[in-house]
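Shown here is one chain on its own, the form predicted on its own, set out as structure tokens.
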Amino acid sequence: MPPRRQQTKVLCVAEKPSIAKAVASHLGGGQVNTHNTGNRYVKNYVFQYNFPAWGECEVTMTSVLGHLVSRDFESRYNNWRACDPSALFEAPIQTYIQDDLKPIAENIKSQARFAKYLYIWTDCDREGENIGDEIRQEALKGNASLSQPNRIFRARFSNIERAHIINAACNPVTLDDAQANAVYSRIELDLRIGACFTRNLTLSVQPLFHQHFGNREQGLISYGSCQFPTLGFVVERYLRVRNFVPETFWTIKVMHEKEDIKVNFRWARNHLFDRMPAVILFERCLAARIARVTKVQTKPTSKWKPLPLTTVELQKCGSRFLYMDSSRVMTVAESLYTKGWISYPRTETDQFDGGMDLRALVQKQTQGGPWAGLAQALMNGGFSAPRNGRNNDKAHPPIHPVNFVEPTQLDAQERSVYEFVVRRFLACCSEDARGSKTDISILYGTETFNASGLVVLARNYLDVYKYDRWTSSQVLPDFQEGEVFEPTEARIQDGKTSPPGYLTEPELIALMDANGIGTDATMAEHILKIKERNYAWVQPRGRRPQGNDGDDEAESGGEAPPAANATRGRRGRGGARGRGGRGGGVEGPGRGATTGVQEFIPTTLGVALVEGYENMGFEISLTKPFLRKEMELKMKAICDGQRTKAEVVHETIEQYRDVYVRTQQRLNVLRDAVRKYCLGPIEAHNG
């Protein structure tokens, strides 16, 4: 008989253990052994599978834990004090495997030793490239001849589903090594940036605390070259608020009743800064007496229906809608996606591929959910194509559902952000929303008015995307061109402008996404950031934040309270371990789950970080978008094969070597900022 042929080993490793576990599911077929390794969240899933270029393999499926591998100086840098802050513009950097992580280092390569080809499984975007490029790392010291041609691939998937799982196991890509290096350059720069600009910082400004207040520690005072900008947004906002001067205007109202309906027509000219000219303008209409009807405009108009989900949009809309930070919202958004619920909820795309089976998504929502009508009325002929965006990054669909679950079956917050995106899902293969609106103005005098009215004939969209609102105005009576009529009341009215409100979370995501920084998957991280440096906090919408006299100015017109106090950071660089912009929120004050839409208010040592800095006139400030902007650019740049990332790292430490060069030549500046607005009264920081 002859000798039995040893069957073709496959090392499959995916990015953490749930899409493991998920993928050796669907491969095996049910037929998986389980074996533990070293660490208690890794496991082995031994199975066989007949892949179309190999045939029947023996294949072992495991995972990392995000990122493998973590980068510091060299320890002779530990010492703050023993080389300028400068010095780590170009310190060695050391790379390593922390301790708790170095099991599943040795259980990749002990697991490449016998196999002849690796599949990588992690996420198909920027930082699971280069989470990739670490597990094809180490696989190669286990096994070096893995390093041969066409010995190691990666899955291209976007969820999943079993389908969509079986045919990226089908069709293998390689790894690209471009978007690698981009991940490479920016773990460089901002360990390099951050650290230097972070020690200057502390030891800067940190004796001042010391000074002041005795032995109370002010701890670290951390910098991020996406942080600082993010906190810049909030404090200009605030300061526009704090220093915003009411001024009084004047506007004319005309209002006719017809037909037992009192029709309000607004003022072309809105309203006046000068009384004078407002007086004499209101007392020509009142001269002329009679009002003329100019126009009386009927068409159809529409609602759109909103475009296909990305990721910034999903944050947004979490906060605007389920009262959740972004943080949160990409927290649970994970968790849906590896359960398989929904697809990959990192993604800038929205535009929907042709050859995606829409109707067959619609098809799974008509099993439950209160949106199972809405989803068979598609089924039964109301489907419409999406609309389409102007993005699409070539790596994931925008996000949608994959699969129904029962929404009890789901937490709170799980339920909440999965009836989003289903939601989301159907109005966007819903028609649009149509009514018909008519426009009149009249002439009075030598000024026009307006008035206008909707009535809404067709829902349709707005039916299951019960986020939106579009309602019918009163019925406006028959007015026709040419009439004549004199007006019912016509009066002068003076009022006062009001200042902006606070930035919000969806507003600080917008100017993040508007101004490059960070990006979709790091813009929650940054702003959570900012919130657990202690330079910012948030409060329910309307609140009126607590100042250090407790003075009520804003809620009588006048200028708004003082920032909140702050008067220690925090220690360490922090940070969970695993990709950018990843981890988790932190229930607590001002973090997880929320009550309503949240707005910023920066601390006292936030707003005087970034007046300090935008004191010293430079063009480039550590608090404006443009660096981080232009480092983003750059990035994409290494994506896309047009610049190395010896180029970039070596030319953006450059210019920010530059920076820190001209802010220690005006430091003195920087300390003014942070007496002015933190050292005042130690009884009043008790509070």
Contents of the next structure:
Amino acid sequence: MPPRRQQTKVLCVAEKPSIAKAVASHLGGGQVNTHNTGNRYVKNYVFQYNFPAWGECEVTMTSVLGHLVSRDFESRYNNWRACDPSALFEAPIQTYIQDDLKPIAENIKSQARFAKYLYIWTDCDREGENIGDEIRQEALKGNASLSQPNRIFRARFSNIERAHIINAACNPVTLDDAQANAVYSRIELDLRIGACFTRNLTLSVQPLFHQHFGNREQGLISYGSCQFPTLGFVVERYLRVRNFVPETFWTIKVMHEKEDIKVNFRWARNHLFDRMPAVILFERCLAARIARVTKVQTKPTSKWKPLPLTTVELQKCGSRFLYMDSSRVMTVAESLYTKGWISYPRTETDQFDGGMDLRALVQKQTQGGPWAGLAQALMNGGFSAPRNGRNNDKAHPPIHPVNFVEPTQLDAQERSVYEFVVRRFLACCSEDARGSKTDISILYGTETFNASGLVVLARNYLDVYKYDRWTSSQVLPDFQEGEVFEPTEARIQDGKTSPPGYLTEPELIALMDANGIGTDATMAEHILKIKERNYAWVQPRGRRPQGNDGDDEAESGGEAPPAANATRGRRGRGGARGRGGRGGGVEGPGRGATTGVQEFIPTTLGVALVEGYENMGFEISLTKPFLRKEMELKMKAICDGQRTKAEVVHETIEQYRDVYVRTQQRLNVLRDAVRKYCLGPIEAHNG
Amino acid sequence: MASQRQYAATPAMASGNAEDVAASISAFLASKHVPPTQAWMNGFMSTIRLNTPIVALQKTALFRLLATDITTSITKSPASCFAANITDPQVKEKHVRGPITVQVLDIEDIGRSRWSQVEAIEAQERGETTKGREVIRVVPDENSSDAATQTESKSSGPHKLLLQDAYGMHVYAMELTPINGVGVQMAIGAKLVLKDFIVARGVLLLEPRNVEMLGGKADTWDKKWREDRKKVLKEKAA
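Previous: the form predicted on its own; requested now: the form predicted together with the partner chain:
Up next: the whole complex, starting with the chain shown before.
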């Protein structure tokens, strides 16, 4: 074996210190030497490893803290009044490394000096490819010879489990430049468009606040191409609820008692919103006196087990069942992933690859936890192949438990998320629930009425997946087709329509998903943003604002948080954010512990902005999803190699420039909306 | 002259005789249950060239007649109009043979709340139904067993119609089962021929077998109806 000094050196760089540590311990066995770097969170782990392609090597495993590089306009553009905001569409962008991250960049440069190979271990998604490119560029500064072919590689991994990591280590691939470029284009677009529109918006609207209230409390008013459509959904629902007019409807109910069972029949027309026709039809039913059974059908029915778990589903279910908002759920899930308990939680894939050994994963869950017995039952013959959804992002499998961990070893929130992931996975491997459904139709006069009964025969997956419900209804008596009877009771009843609820987080996520805005990775961030920027806040469901004045009291004047320098457009995994768990969102008025369903209420500023932009005309549509959706589709096209970054950036900038010009012509519309909603008489403002 | 009476089985070209042509057209229109008044026929005859093929003239006449207000353009008789007491709510049930020709003055979808219809119109006005820019506002919740509120906004019908006969009498009608062509997109002023139907408490109950859709439209009424629709729906909801 060659002496250490002449051994091949490999530099591995992960996205976060925790990943670096975990991978180092798996590959290095017990023999890992730890060294400090210029940054107190980042360590260099040194160990020996025998790579199939490179032989016995000395490995240095280190990490970054998310994005290394920051982007901003040249300083001459910093003065908002010195240039028209639209100049930012073309202004040169400079890249630089922030002071606190300089030691990390230095570390990579210096470690690269002696390395023959650079092996990138960032998380396997688009942001990861982009961060990988940043790392590559830094490494090349320290060692230009790395630019030779076959020197820079990338590890492909979906979880931090030992065997999986070792397998990944032995099968390097290359960085996907297309994905990195998709992210570069998104960064550039967010920076240019965000900065331009934020300046424009703030310059147009902020003076109104300063003048009206006589102080400078109103901070900047920021714009984001995804936050605005997200806010749009919240405001639209809010206005729907507030403008709702309840209406009376009439329905006919028929009840017949047979074999001591009271069967309720539902009108096929459901209900009518006009009294006269309803009464006339009811009278004709009574005149007919006798009802005839027209259909009796009993057939097997099933309640399908859930689909394999995606990020969007996890966020929705987190809100509904675990009482955690989407950001919190993702933070906890990331932590479980880093510790090696579950697979990578950012995925759109809802089908398990045929080659995966799912039984082995089920086997691991027989070791303990409240689901051990159910897992064992699956091993003993109850196992059934999971359903396949329609999505496969080709990067990661659906979220699933990778290892068993005793729930008591986790904190409360981790336990709750881990349990959900396990139960969901076991449910995927169970059978559908089976039952028998009977449908009966009767003709009474000219009107048809229906009744149905359900008998649940086998609960199957429902035993492990306690988040779904399916219960037997009352047993129906026997009816025969052609049978006639005089209904025990028939009556006409009225009711009133009621407004929908304000948007809950799962609904908002579902709307963002259905309208194609936000990717699995970013949805939670956009939702967090509109809260941070005081465009909306959350309250527990059931507390309705009292009349029209309730809103004015609740809103806080739409102040922007002090940290905002919106021209930066720093991405979620830059800097401090990447380091550890974020808190559970911003404290807004009325937001206490997260228990029960939370609903979104826009602030008056939020309503003013959405209404203002809507009133400018629908071709502008900054609060509608389609502009952002088109952008997301173009990002995807870059990843697929169908379009280039330059094309997409140019095209999108032109699209938004067009919108910018139109908004410039109609700013008074926006100001009117702000006056209407935010600038009430001074006495009403609580200061 | 014998040829002057042979208007039933006419050759392709009109005979050129105004009287014969007019008679032929009138008979055709009567067979379609829209017998024209003399005044209307005179007006029509003044616009045509007599040597146009008779079938084309008949079609044109029908088309134009269907665009008129039948209270002034077609002949009235007790047999072709509603009886005076037809709207009497005291009469539980009555059977009418017809055929009675009516025009549609108003139509309402009574299966959906008016407010949800207002919301649908507003969404369209905001451009949310434009191709390529659709905004999905309601996502079906697969766990929700209560389909009632979800499907409500999508249902169509039954419809309640306000009909008018040639005498000008107003009568309400309701679709018992869906009738092809009847819906809120139908033209105001469209003409229908009703046969063999029941009137219950003054409201006509109609099924496909009772209704022959002649079509047609009254442009100004239709335009006004569509413009006012949102306002009218809002008023009715409140």
